[in-house]
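In structure tokens, the next block holds one chain alone, the form predicted on its own.
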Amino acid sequence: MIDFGVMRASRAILFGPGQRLSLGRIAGQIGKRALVCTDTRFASTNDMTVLRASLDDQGMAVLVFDGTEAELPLTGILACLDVARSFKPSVVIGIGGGSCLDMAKVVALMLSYDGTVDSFYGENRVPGPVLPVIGMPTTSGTGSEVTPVAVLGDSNQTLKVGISSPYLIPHTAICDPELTLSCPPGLTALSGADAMAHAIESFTAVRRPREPGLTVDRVFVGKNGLSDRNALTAITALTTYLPRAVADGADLEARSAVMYAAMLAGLAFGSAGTGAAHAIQYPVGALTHTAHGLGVAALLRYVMAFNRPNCTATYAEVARAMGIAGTDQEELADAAVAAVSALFDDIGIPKTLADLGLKADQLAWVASQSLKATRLVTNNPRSLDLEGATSIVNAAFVGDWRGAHLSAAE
């Protein structure tokens, strides 16, 4: 029985081969101004001729906004708004990876309020509801498009910084596992891989005492009965389908499949939060210019040797969720660390900081910075200090997950 448990999501949720075709339709119901933003890939594909054309049909005036940048830097964003200011879109649209979604959540959200975008770096900043936003992911990973989050690159910042608010919920997803059938294997695996560290972060997030309020003074309320539903069903799935998705592009089931466990990951971590993976991530990712989800993968196996003995019990039940038998629960939870260590060997994720490009000099920097991501250090369920943390960034960086120094318990 579930005694405590939050989901906050989209209005709606449209998932399935063909469901991009309804875009039209669906963004008709909400404005008749529609602002896309894409990247220049996807704008010059015929899936994009497609969908403007179903906004076309719906009598609806488009810009495409095409720009958008990998890791989503603060530029490409105030190039975007300086184009959508004056068109005065009714509904913005996200069409792309997680930087495409995410610039559709920050677009809404600046031309809904007055303010600079520093301005709303954090949790619980934004003031209110913005303008309706629809997401529609091509790739399977972030989850950005049922999400709170939207994270960014600011050059007057040392490391990404987020904005998080459920005001940022996209109005309407469409999670049509088509669009990804011509993602190449290495983007497949490790946005399949950031999704399982999202699916098992928020699987074994803290558990915060039930006060009134909880759910309103914190975006990420820790480890509860809806996110750990999703979350094991995505871990289940990813193991079973990743390995497939990558190997074989076109094997539409297991595109499904792993889309549908990327959107349920970020219904899990939407509420629950993530932990030390994506804490240590930032700083590895400022250093070495690296993707998010990439450095997120190549963190999870060490991060999760870290944590194994606080987490027995939720340990043993990713193993079963990735068809491991078993009743002693301390094999269980060691079997569920090189299930997945072997996992992300299997698809090809990096196994080391080194092979990131950090450098050996660069360690003590890494931990230092990434206690400064608090939400995510106090939302890790082993307690996360300097100590701690620099034995999981050396750790990671020579590929030593079994050491005994990242064992002891507290």
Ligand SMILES: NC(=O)c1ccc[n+]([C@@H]2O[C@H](COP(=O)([O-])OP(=O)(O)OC[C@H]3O[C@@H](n4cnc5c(N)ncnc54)[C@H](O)[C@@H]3O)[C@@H](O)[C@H]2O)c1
The other form holds:
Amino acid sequence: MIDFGVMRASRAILFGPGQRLSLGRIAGQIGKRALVCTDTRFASTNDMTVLRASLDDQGMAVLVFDGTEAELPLTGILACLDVARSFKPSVVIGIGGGSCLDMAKVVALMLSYDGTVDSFYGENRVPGPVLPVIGMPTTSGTGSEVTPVAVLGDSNQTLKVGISSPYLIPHTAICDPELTLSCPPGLTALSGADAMAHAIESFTAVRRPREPGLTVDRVFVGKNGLSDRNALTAITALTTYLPRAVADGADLEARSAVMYAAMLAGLAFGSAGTGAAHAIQYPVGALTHTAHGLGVAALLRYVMAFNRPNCTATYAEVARAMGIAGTDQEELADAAVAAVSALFDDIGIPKTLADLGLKADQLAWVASQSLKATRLVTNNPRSLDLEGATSIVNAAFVGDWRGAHLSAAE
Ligand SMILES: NC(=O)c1ccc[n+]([C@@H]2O[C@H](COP(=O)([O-])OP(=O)(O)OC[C@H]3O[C@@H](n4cnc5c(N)ncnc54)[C@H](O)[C@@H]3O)[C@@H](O)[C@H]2O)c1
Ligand SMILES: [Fe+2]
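Show the form predicted in complex with the ligand, please, the one above being the form predicted on its own.
Below is the whole assembly, all chains and molecules, this chain first.
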């Protein structure tokens, strides 16, 4: 039934409409000095006023940093640290999209240990526990409220960089779908598609030998039974409810289901890891300055088509999770790729990398750079070399996902 499983998670995950209102009492149990990392959009909302009051009511000292920028440039992290160091928070609260949550995680890390931010880039370089973080997402996508990774943009690095460590998992996640009611359709679609990519890429990740120490040596351990369950539940929920949330942003049932799915997909990829769609998004994002979710969403169907020869059984399960009936594994597997493609068309995801602004003469660079994300490349179910990456990128550029499907299975 299950021969191996890994679940790393927040100490508490609170889920449901209205749960944001418990913020003050939850934070007050953890510490008396709260640093809130958010952005100018959320800082100007009535929700922020109410949440701030809930912290004040607990007699807490509160500092709000509202300068978080999308895709999290390092300069913004340093600006936050400038004010946070003298404030000496005992709890760091991230409220916003993945950028604000990742800001809270990196700031909590930097306030806990000496060293420059770049000294923590990579996997397992955080020496121990960091200041407790409360993550409260306002998008349904990244799952950062429960994941062990923070992603940022450093102008000294060509591509965005990650800091991955189980110590970065937020202490408490508060997932209140009402906070996502204000997401416009485009943001709902691209962040939901990012969640779908997390679920599918973790469900189809490589299986690694179950050697003792695997879970100590690696943050992302590959496919495993515990993340599989969460990934499949997320895929089912997104199939039905993501189109509804995009079509009608006020549909709270759909908003709830999509936020639930994004959180579960975060739990899934937080131990299993993601794959080629995430690896190739890094250089695409660097060249086109498009959001993480948009690039991942635009790439997923092509990556699925490329991986298809190695994913008959797993894609058949994906198809069943998407509500597709049938008994022939090969047909079901093909149907999974087609269904994801149709779902993404339905919610308005760009069909090609050209739509994202990529140019034909940039394709070779994208393919070669994507191989640098070795933690993602080695997690992909079909081994990815320059030829493979090139075929995906070329197919994604012209919009021919069937063309990414190289003939021979490995
Ligand atoms: N740590 C992780 O596990 C993880 C996983 C995937 C992606 N990421 C990172 O997360 C970031 C992307 O996060 P994101 O997709 O959530 O977007 P985001 O945080 O970058 O925000 C994008 C925009 O959406 C706005 N926004 C956020 N919530 C809103 C709401 N409720 N209503 C209206 N506007 C709203 C923001 O103000 C911002 O302008 C990237 O930096 C990406 O690399 C992190
Ligand atoms: Fe992602």
